[in-house]
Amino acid sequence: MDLNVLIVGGGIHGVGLLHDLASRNVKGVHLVEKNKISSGTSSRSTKLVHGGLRYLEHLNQWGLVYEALHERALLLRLLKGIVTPLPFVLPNFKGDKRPPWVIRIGLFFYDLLSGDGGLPSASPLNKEDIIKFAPYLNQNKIENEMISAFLYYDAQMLDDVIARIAAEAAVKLGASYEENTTVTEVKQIENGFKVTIDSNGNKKTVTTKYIVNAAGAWCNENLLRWGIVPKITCLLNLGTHIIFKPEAVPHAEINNCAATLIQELDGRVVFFIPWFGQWLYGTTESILSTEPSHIKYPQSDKDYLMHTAKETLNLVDAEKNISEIFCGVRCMPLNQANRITQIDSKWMDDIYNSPFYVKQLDKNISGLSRETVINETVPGLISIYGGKYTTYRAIGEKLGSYLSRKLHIGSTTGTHLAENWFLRELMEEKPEIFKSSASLRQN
């Protein structure tokens, strides 16, 4: 075989698995990707690097919660100055649907599951602390509706920037990459694959004893082209952004403002962060019923937002300050059957409309769980749905360890160490990687 691993995909889970292996010193893992490292949802995210506080509603992912604070923890230590510190105040308001008594329990727990995650625990806030830390925040509402506010702490990071670190030190580590290639065909062999990769127009056939197909969003669409049934039916989840300029809020030193959690009446919760010199407000949750590449924002979420921002946020020409509006795509896997054995030749034509693509949904997103799903759809292939972005380095570590014992490999994973992150090398090196892009955004 040419290869132990190929990983189809250069978004966070896809990179974070090419450093995992190749942190273990396993041989011949290359990844591919159709575009650019980190150019789909691996650089549209809510640049939060959390437990998820809101989770905590939904007992079935209070374990997602605890793996995420503490690989918040570690991230923290790994990636200082990418991942930072970020305090935030949660006020509560008349009519809010989660009452003082709710937030202050889920507070508790959620400094609970952190354990020492190196971040202050939560204290409740006064009108005139909340008004130090959170200057944006509408002053006439906090004095008229306000009925309670804590501080508490999670963190934030460059996504896009920790993805491509990933790749990089995975390079370093013996593992390698292609950007702008995809896998056009895949046939399966006695003990694995072969594989036709095109690279802007130049095909190779390279044969693997696996295949991680890592692709988000796109993971159902390669398994259909690949003529493979998919196992897992997945829902597109549209989340819009919108960047503000410091002008936004005048007189804010911005980077010691607190980030804040926003309950909406309907149920949802936005963001409004102070990150790395600008203001970053969102997100929202659509369903997606189109190919999820080279998406515009819709304009009923971007109403949506903006009419938030008004009602809660003390803003200075919102529309004239807007920086940046950008969208990403989760993939949400469905807990649901999929008896279908053969694929229909008439989905090949249309696949975001096929029956692995949900368009609808009896129930609020939100209450989806945002855990990882691995699924090894045909002996030897393995497709990864869903998840956050705080645990891509805990999948990798789990994922990495399946494969390594089936290639009989005895190791442990090393990204969590700091020597295997190259960080002061690739600084020197290859110091642009170090700065988030927002053409990887706009993409």
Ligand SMILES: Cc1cc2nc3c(=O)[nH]c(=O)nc-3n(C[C@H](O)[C@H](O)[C@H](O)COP(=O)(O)OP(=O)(O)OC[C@H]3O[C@@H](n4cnc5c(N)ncnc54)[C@H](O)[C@@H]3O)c2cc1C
Contents of the next structure:
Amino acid sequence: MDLNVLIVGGGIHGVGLLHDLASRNVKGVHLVEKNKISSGTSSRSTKLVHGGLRYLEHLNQWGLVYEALHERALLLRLLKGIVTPLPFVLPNFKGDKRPPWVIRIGLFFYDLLSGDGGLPSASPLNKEDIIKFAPYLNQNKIENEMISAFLYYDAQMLDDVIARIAAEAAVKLGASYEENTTVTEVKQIENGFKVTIDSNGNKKTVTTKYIVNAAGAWCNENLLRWGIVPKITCLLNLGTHIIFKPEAVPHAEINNCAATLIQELDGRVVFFIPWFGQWLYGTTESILSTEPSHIKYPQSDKDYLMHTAKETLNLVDAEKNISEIFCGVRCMPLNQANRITQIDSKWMDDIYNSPFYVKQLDKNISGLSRETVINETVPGLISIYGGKYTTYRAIGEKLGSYLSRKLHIGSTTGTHLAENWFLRELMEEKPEIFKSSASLRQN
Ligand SMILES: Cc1cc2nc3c(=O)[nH]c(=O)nc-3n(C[C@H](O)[C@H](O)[C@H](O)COP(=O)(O)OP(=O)(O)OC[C@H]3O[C@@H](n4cnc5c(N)ncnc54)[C@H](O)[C@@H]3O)c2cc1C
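Please could you give me the other form, the form predicted together with the ligand, since above is the form predicted on its own?
What follows is the entire complex, opening with the chain shown before.
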């Protein structure tokens, strides 16, 4: 097989690029995923399509918030029913890190940056409204400790479903992908690479002009296994979510409820979200220094979430009504450039303790940028680090445009056009891909 682009990793960044290149009519594009499409972080997110209100605290992230809010508007339009509007209640309690005036200013700019994003603007809420929108909040806390509250809008999604639809749409446009398939060897040759692909034990060799390493948390592991020195050091950030059954809030009309963003006393932010008929609660932030596959949620994360739920929420039989706990790992590229030029063989026994994965940080993780870093690790081999689900399409578009120019083939992107998503056909041909899969999040 002679390829133009081989994409390694079937998370949202990999399939987003596959879809983009296919929509430009770039031929010879293939993706390999070692497990299932979106079985990595892309099925384990908080499932928000959002600008990220809290990132407005950092001036250098306003550009990212702006881009994400515009992608939010586009995805709401393109993927109706899979990306849906989500009202948020934002209460301010005595002692919260961010006082009401900071929240008010933040919401003003959030609306301003959204432009005409198709969602209502933020507004103040009184206590009666809160009971209507968020009947699961602890009423005593609202009566005695709440200073103010606001209602604002964002959106939510079926994350694994979007990735599968994008992959299938790309196939309809002429691209291809394989699951349970990995890249075991990469050799640089004139004008590209010779790559060994292992599909369920069957090995084959392909040549490709470009490789895109869209492997999320596994990016640097791949590079090291291929004998290539990573240029970017990253931190693996683990987040845990609990899904509660609807019975946890028995008297609520779940589909009419708003989500709540809660600021914890230690400065962390957690979300309680009505998510397609269930309640989603998380996230926490801790550093992971082991292989990011098959990880179980840390008990300390569950304890933290159950403790904060008890303080702020009014859940019935919380423990009994847990239907699922899952965790996901985010790769966060760090600014520090590494000057390493050679791979030390002793790192290969414990790659996640090599210098390319940082295990400690002298500042709060929430202050790190969620920006995507695209790095040409060696000429022709591009690695994608970090990023947000919400901005994946825009990242695919930037990289797709770059590759199409370099290859001198293809036209402008079509991923912003409804006809390139084939929703109606796919719904008839593959209805199973439209259902979120709990088993993906657990393996
Ligand atoms: C807890 C948490 C909550 C989040 N919540 C949100 C949110 O609400 N909204 C938002 O916008 N963003 C959110 N994010 C960020 C977002 O989920 C991620 O940025 C995004 O899913 C990353 O996608 P990816 O394609 O880069 O990585 P992944 O989804 O991890 O995909 C990488 C894929 O590469 C595969 N792979 C690796 N190595 C190989 C190989 N050698 N061969 C073949 N395949 C390979 C893996 O199996 C994996 O499937 C969250 C992140 C976390 C951790």
